[in-house]
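Read the single chain below, which is given as structure tokens and is the form predicted alone.
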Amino acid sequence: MSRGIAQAETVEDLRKLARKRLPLAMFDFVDGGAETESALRHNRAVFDRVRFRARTVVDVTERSQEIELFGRKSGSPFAISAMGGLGTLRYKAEIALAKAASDARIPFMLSLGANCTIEEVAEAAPQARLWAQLYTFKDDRLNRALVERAAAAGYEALVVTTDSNVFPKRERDRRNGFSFGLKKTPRNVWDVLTHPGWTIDVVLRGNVGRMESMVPLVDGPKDTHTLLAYFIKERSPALDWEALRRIRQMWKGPMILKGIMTKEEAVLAADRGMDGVILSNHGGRNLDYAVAPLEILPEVMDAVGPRLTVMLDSGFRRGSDVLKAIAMGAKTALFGRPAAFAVAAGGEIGARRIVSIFQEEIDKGMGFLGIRTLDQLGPDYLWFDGLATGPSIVRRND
């Protein structure tokens, strides 16, 4: 499997790897969308729709991919995204993407469902920069208590997810008999037998899929379906402007929303204080038929550009990808499912792998480009297919 890894090029060579060791609902976990999976399929179509347009008579022997977020240097444009349940793919997942994300100098987004608590991310890897994803309860003391865990553990930014206040309709996932854990059904049952690798990795340490950091906010039972059983109860379904603002108090680091998808609320974070926002269709894992996030990146950059750190992701698939939304505007962007493919694959292996493989196309990108450093880069390098016959993704106020 080493191998294999080092072997791997593409984000879709990690993918099929993923696929052979996992069993077919964990893949499924990971690879699927939401109903039709129209906008995941969505997601990764509107990159097709962009092209580059290179200077070539340029001086690109030295080329550096570095960028400045929050007041700190990253080493790449990129950060990893906050997946839940990666802990039933691989044991300590989080641990071995956290990790990467160290050496690479760039964030790593832990997710509230993590198989590993916060205090243990932070121990583990004390030197990344680390991202606490938040969804919000009901009750603001289960609130307050995970904000300052994070605060404590030294995490550098509270991200809090705005486009999950509803539980989705997986359709992969109901077929599979798969929520946080398998039915034992003997398609399952035969599945997990015929996956010896992760079954002995995952299955045989126990507390597949328990969401860790929940754990002391529990009276009573601490396993996988009464924790999730208490979060589904808890969760709030009411998030609106007051809710964040008490949040806003809460948290003294950066602030972001996570799940932003129009110019209008990209405006009201803005107006309510917030640092940065994350547009996100959450992977076409939730609302079906959403826009993608590139496609309402430049208006939402033209509205609030200057005022607020403008992130994406949903689709990220290479380097090129990156370097479109670094040229619309975007000051980083962010994956999930190349993550959680190669860390399947590979653990902390695969992790490193998913990390090299982005810097390598990003850099060569650059090159190519004709530019030395990422400020260079500007709507100018692109073209955008369409804009002489029909819609482009990009909206044009003339």
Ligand SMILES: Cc1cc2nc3c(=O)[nH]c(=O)nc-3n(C[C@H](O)[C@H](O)[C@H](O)COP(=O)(O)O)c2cc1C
Second form
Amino acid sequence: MSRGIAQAETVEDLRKLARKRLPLAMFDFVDGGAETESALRHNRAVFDRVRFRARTVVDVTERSQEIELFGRKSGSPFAISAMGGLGTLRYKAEIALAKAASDARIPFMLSLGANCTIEEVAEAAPQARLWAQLYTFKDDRLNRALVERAAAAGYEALVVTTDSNVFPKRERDRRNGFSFGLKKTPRNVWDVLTHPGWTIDVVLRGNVGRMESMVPLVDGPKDTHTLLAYFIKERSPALDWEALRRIRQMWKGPMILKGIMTKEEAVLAADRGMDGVILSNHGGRNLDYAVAPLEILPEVMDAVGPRLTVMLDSGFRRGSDVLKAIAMGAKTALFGRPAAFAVAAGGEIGARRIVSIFQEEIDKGMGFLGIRTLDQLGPDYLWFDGLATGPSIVRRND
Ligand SMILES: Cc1cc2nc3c(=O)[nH]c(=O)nc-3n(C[C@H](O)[C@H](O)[C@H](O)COP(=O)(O)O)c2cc1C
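Could you switch over to the form predicted together with this ligand, since the one displayed so far is the form predicted alone?
Next comes the full complex, and the chain you just saw is listed first.
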């Protein structure tokens, strides 16, 4: 397997390796999107409509892809976004990713739905820049308990996800009988039996996909389904600015809203004391037909640019994608699925490989663009190929 990983040149190569190792339902859980999957496809399509205008007579002997993020140096302009349930793809997947992120000096965002606890990841990757992702609960005592644990474990930033107030309709999961675990259908049983590598690593080592960080919050039985039922019952679909104000008071460090998709809400985030936003349509997993974060980046930069650290995810598969977003003003990009495929395919080796693929493509891209540092990059390095992004982009191309 590690030979396959070493030979993987792209996210797509790692995706194919993950497809081979995982039962279909597990693969589809990662790969799929909501409803028609239009938002999922669109996230990729927009990158094709942004092209580069390179400077060629430039000395690019020395290149650095370091950036400054929340007052600290980051090794590269990308980070790994939160994903729940990764332990059902690979035993202790979150730790593998946190270690790879740590060595690359990039942030790793731990999902509240992770199969490793907040504390366990911090202990296993003590040098890592860890961000804690929170889904908010009706009862502030739960929010406070989680926020305090993240602070005690040394997490750098708190990321509150704002785009998941209801549960999405993911049709692949429904067809596959997958809902935070596999239903025992004949096809799933067959699929598990015919993927022994995955079965030995995940099932026999006892990872049944519990949301481990939730365990101390629940009295009584702590099996996967009880925890999930508790999570669903206590989740707040009434996330509003008042709830965010209370959470803001609980957390001293950088607080980021993930899932903001309009300049209007970005302005509110800045007004209400947030430090950053991650523009995201959840990788096309929630609201189908959502616009892509890259499309709204210009209007958000115009509205809040200097006041907020503006980041984005959804659809990043190439170093060139990251360079486009940085040129349009984003501080950093994040990705989810590339890391999930990588860790599913090859554990820690896979995690390191995905980081190195992005690093290499960014480095070569910088060389060809004629830049030595990322702060040299701006919209004048881009050509917008009929991208309907509204007035800001048109102005930028003038
Ligand atoms: C398997 C999977 C699980 C996810 N779980 C979470 C989660 O628990 N919390 C969250 O805020 N976002 C979650 N996301 C969304 C990611 O954080 C991120 O926004 C998305 O994956 C970015 O799109 P990309 O996969 O195209 O890079 C998940 C995504 C995937 C693929």
